[in-house]
Partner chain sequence: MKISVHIERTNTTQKIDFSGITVRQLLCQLDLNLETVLVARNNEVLTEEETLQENDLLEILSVISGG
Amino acid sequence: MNCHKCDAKAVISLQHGSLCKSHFLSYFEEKVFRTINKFQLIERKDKLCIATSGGKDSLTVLYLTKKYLEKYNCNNELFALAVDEGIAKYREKTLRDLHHFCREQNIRLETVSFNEELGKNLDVAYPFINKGTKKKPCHICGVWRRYLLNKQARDLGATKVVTGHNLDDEAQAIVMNLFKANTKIAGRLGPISGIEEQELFVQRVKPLYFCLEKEVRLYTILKGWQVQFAECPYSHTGYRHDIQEMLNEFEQKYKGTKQGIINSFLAMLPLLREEERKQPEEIKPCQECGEAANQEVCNACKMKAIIQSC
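Since we only have the sequence so far, can you give its structure as a single chain, in the form predicted alone?
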């Protein structure tokens, strides 16, 4: 299999043809940069917080955001923010890779942990919270991660949180919300999260929105980075895992399925957001912590209260 552009040995086969290492790296980086420009994900006034874990997606988006700023002569302040959930034999490995990467790239790294901010790490908190609520570890982790990312990013003065969500992640989220009839939540997805800017929320942007997971994985391999490819040990317990397996099976049988989901969703997104604007969700400060909530006490504080009572 040879590259359709230069006849060198190909490293990947895509819908539009096969690419060698050099042409794939160029193709991938330009796709990310086009996404940033098309959706205006980064403005010159932005202070950028890159949500990082040390995995392939977060290292890629951290590296390419920095490269984008250099390419377009932007003077934006940029820093990485990692959340340590306290998942034994997993997170410490990815954080070690992240510290190594940030030293090599001369990027400031900030860290925050479940244990320090919420009283318990995920491994300890999950059994207590699950006992009374039946919430799975991925749900608990998702609530607390989003909570701490937003809180810390805002406290550190960031105007945008850049995340490493790829095309696979977004296709899964779209299908999950469709299956659960969460149309209001669906309207907040897309390359830029949310309907409009909120004082209590730091807006999130996704430069890897059109990048397949296999493309991100290959990019990190070709760059030679020190990175873990193992999945979180809790990931198989979540609803998303089943959706992921289903979409991977469809993609294998019908190439382009995931891209089709994204294209269809983006065509519908203006309508979803227009409906949301007609009946916007009321966001107010949580009575316990002052962070954003759609009820008197936010979900993060409710779960924190459970472990404090044990």
The other form holds:
Amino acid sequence: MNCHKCDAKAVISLQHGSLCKSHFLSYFEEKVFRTINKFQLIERKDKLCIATSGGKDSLTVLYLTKKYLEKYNCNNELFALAVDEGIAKYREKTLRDLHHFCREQNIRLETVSFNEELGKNLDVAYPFINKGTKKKPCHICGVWRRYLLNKQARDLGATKVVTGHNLDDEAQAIVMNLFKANTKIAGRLGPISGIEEQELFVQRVKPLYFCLEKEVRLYTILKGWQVQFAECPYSHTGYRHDIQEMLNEFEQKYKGTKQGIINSFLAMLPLLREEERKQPEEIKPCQECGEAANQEVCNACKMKAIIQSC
Amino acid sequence: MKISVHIERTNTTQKIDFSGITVRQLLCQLDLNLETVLVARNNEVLTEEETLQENDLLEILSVISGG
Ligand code: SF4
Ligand SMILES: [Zn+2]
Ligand SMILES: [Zn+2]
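Mind pulling up the form predicted in complex with its partner chain next to the form predicted alone we just looked at?
Full assembly next; the chain just shown is listed first.
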């Protein structure tokens, strides 16, 4: 099969036609740059913190954010921030790739770990927290990771956190919230998320919002980046994993399903945000740590307390 | 036809007896979802409609990186 733009051999067939290596690379990059421009993800005054793990999505977003700034002659300051959850036989691999990549790309890299900041690695903390609360590893991991990213990014002076969330991640989150009737949480999704007028929160932006996970992996392969395959040992334990499998089944049968979810969601998002504005959730500093919380004590501190009592 | 398949996710190689023609048919035979893998031959990524040949050595790359 050949590229629909030239006669070269195609590397991927997309909904609107097949593309060769060079046309795919430019299609992909332009899509990311268009997303940044259309949703104004990056403003001239922003200091950018790129949330990275060393996986394909974060390397791609790191590389393309830097490329975007160069292309549009922006002088924004940028650094990478990695969270080490402490997951044996997994995170050390991806962090090694990340160190290497940042050195090569000349990007400053900061690291923060669960162990240092919260007292325990995820591997150690999970059984304790799970015993009392039945919380799954991904839930604990997500709460602590978001907490540390926000805190650390703000302490380092960042005004935006750039994440590598792709179209698949977002479609999964939308469906998860839909199935669980979490409309309040759903209203915080979108290419630019977080609560705008809250000084404790740093806004999160997602340049890969319209990129399928498959496209991101293809991009990294075609760029020749050596990312070794690594899978978190907990990745099959959560609700998200089941949603992911379901969406992939659908996508295989009905191409365009995931994109359809995103498009429908974006059409509804203004309404969800409007609702949120009418009845805003009260956010105040956590009594323990001073970070943003919707109760007296934030979720991260609650989990920390469980471990300390063990 | 006989082809060899290396699967990145499990880091295993298997020789298989393939009864179809295209990459799509191969993934179907291996019970792999098209959305979750990319297939490469001699370091070149193939589309789903690409025709396979006797003695091909294929690499099945995982799209999903859990985590
Ligand atoms: S799969 Fe779950 S536990 Fe593993 S890194 Fe992702 S969120 Fe954390
Ligand atoms: Zn082309
Ligand atoms: Zn707290």
